[in-house]
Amino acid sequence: MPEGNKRTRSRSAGRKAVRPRAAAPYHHGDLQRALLEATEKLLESKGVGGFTLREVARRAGVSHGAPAHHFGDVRGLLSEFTAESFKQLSASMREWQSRAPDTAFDQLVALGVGYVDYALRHRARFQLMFRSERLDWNRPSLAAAGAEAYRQLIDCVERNSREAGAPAELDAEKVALAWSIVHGFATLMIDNRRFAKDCSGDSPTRALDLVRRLIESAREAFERSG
């Protein structure tokens, strides 16, 4: 064989042996995941005023039309989210009344610094929980999750009225002082920086300190009588 035709040859086999592999396609699942992650990334660092759906495309690696296909527009992706977000809220909850006494102040106590802790440590996600023009509240998976959170509180409150022996009609008043102590102080830490350096000095260990003082400070409020 000339030895012309043998490099020819050589070099044709060479290309065949590096020929791309064609990328994997996204599954369904993982496409989710990946602009709900995308979501949070954008939220951090542009904030809801910033947020398109093609920017959450964009980071997420897809097709602008990717985040309508499977959320229906920016309100159902955020709703999904938050959806995420206010599970999370429930377990942080339950994880610091998990490490508490089962006393049901304790419990009160416990489930308020489990509120600030997870505001503090996901600010992006709190700060849009509660931006009504934003998420669409007929949206099951949201409704349910946001409920769920807020039972959480009523169960609390409820028990500790019913064991110091106070009456029902006072339980509506003391879930609105329960969650305006821990959403106030949690929304005043993370909006005002004057605020959190002097209440904390920016520290999140002093800031918990301080809200489970401002809780058992309100101690004969939740149990009063009348």
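So that the term is clear: the rigid core is the largest set of C-alpha atoms that superpose within 1.5 Å between two forms. Please read these numbers as outputs of a predicted model, since none were measured by experiment. Residue numbers count along the first chain shown, from 1. First, how it differs from the form predicted in complex with another copy of the chain.
- Residue 180: CA moves less than 2 Å between the two forms after rigid-core fitting.
Having seen the form predicted on its own, the form predicted in complex with another copy of the chain:
Here we give the lone chain, stripped of any partners or molecules.
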């Protein structure tokens, strides 16, 4: 094709550094970031089923082959993207915890609400976090981010258990229970209309109220000694 510059990068159409914008690195600028952001927007508008590597490249204003140089393949991109998601999930849980009383059980409840709140606010992102066929858990960034969130949960459950005077042998079961409740609630809320309808009538606030009550109703299970 002799002419026709399809590229619509935001910078450097003419010479070099038209505006001395803060840190306009080299070739593209920061394609890595641009691709991750394009992924987020695409996911938000089209859902997890509408995601496409080529469409992401298009939205970032680069050719379809470009992403490979940064992420390898699709699973690579989605894995890095999901690593960010796990960090955001951790942040959401911490955020809710920081606004709650510093009592062991209040912290556990806040962590659970923070989990569900994040899931409902970023549905496609959350769905992707557990679509193992599209992820590569061998990626260090993803493994680390996942482990970090997991550790938060464990620490929180163990603290509550310990302060209730319960034996540590039951901690693993309690972790499983906590994660199952919040994760099951979140995924059903997203993937099952009947559940969502009956539980909250599609009202996010009611959903959060409900999951709070669920955790509270299981308090004895989290503090039992036998």
